[in-house]
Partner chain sequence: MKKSFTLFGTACIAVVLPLVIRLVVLLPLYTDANVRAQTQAALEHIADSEGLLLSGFHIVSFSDDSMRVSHRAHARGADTLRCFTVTLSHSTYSPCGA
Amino acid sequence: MRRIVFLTVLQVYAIALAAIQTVSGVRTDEAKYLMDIPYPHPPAVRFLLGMFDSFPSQEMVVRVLFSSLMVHGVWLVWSMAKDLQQEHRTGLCMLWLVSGGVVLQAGTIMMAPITAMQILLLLFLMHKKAPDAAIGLVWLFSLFTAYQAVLFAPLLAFYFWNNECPLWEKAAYVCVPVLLLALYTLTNPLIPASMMIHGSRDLGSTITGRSLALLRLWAIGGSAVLSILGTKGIFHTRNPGLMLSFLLVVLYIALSRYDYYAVLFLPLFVGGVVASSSSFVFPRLNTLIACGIGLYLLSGFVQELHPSAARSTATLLRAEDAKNTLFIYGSFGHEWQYESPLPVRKMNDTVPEEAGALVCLETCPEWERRGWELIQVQPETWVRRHQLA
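In the form predicted on its own, what is the structure of this chain alone?
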């Protein structure tokens, strides 16, 4: 009965985190995954998301699914921490649930939190001495979920190096999936192009600016408390796989500091605490502090939430029963394609005859506006009246 209660509470928590993420609408990267656009990541999870294409509420279903996976990941943490004292074990599970990585990323349709869950699963399988084939399959699936999984290759390399299996098996389990990923990348030219665009972000930033941004994401990932305890455990245990993977994540985030990468720290923090239980001190006090920080992060995030321009405009177009094609003037992301009830096309300097609605993300060009009605000022949105029902 107690387990049923725990499962129910955790699921309610997961649904709440997913619901919060729906307020602003689908983001550009989320739209790529929901629409199975073949970049910037490999196809494993995108293919699975395509199975939800026919669902009337695809976005919410996937958000709840992703959020549930992250929240219920606490059961893996619970199992990994079985050698800790009961108070420490419960405290570590609470630190997982209130970490910034879970609170801010659980309901997002992004590959970073899914990668974090896959790495937690790998750490769990290694901790339980699972069959090498099972670990190898999870590693392969992780790599074909997101390229960031490569950052955790040292975990696999040092784990298999210490195994008693033949050398060729060790090399195959670690290297063959990486080679397959490289071959896939070479056959998809959009992927390297996308990497170049993302890699050139913030090239003008100073070392101080990058360091402060990195420190901020490190703290958010584990709500500061788990960040400190986990990092201490990683270096105290002197596990080469954990340490090198941690340093690779640090380097990667320093070069490409998107906020959602903070969640990549999370499984390593858990691995550090489990590997060095002496690093976890004052569990009740630390859990209380982490809960306060997690609540602060969540409240700040909620206060900044508002429907995106794509979602608010799409809602308005549905209310106006707009027909034909939506043309957008200016640069726009894939979220417009996902949210819009009409087919979306880019407009140049003339308004095509098939246009039933027009959105200007830049200053609208001059055109004959007879028969058009302005229905929204920001972004400037027009509807062709004679094409309304």
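So that was the form predicted on its own. Now I'd like the form predicted together with its partner chain, please.
FYI, this one's just the chain on its own, none of its partners or other molecules.
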């Protein structure tokens, strides 16, 4: 009975976190995964999502699914922490649930939280001494879900290093999935091109700026408390796999600085606390502080939520019963393709005959506006009322 109550409470929490994320609509990266657009990440998860892109409630269903995976990940944490005292075990589970990674990212349709969950699953399987093939297959699936999983290769390498299987088998489990990922990258030239573009982001920022941004994401990932306890545990336990993976994540975030990578710290923090239980001090006080920080992060996030331009414009186009093709002038993200009720194309300086609606994300070019009606000022949106003869 108690377990059913916990399950219900956790599921309600997961649905609430997913519902919060729906307010702003689908983001560019989320649209890529929902419609299986083939970059930048490999296809394992996005292919499955793309199979259901005609389903009207796809966005909400996937948000709830992803959010549930993260929230119910607490059962893995609970199982991994079985050697901790009851108070510490409960405290660690609470720290997972109120961590910034879960609170802010559980309901997003991004690959970073899925990678975090996959790494938590790998840590769980290693902790339980699961069959090597199970660990190898989860590793292969994780790499083909998102590139950032490769940051956790040291975890696998040191686990298999201490394993009893033959050396060639150890090497195969760790390296073959990485080589397959490299081969996959060669077969998709758009991916390296996209990485070059994103790799040059923020090149001009100072070391201080990068360090502060890194510190912020490290703190958000574990709502500060789990960040401190987990990092202390990682270095106290002297597990080379945990330490090297942590340093790789630090380096990766310092170079890329995307907020959604904060969640990548989360499974490592849990691994650190589980491996070094003595690092977890004052469980009640720490849990209370983490709850406060989690709530603070959530309230700040909620205050900034507003429907995206793509969503509000798409709603308007539906209401206006726009027909044919939507042409967009200026640079736009994939969320327009996802939200729009019409097929979307780029517009150059002339308005094509097949245009039924036009959105200008930059100043609109001049064109013959007879038969067109302005339905929105920001972003400037026009609908063709009469097809020209």
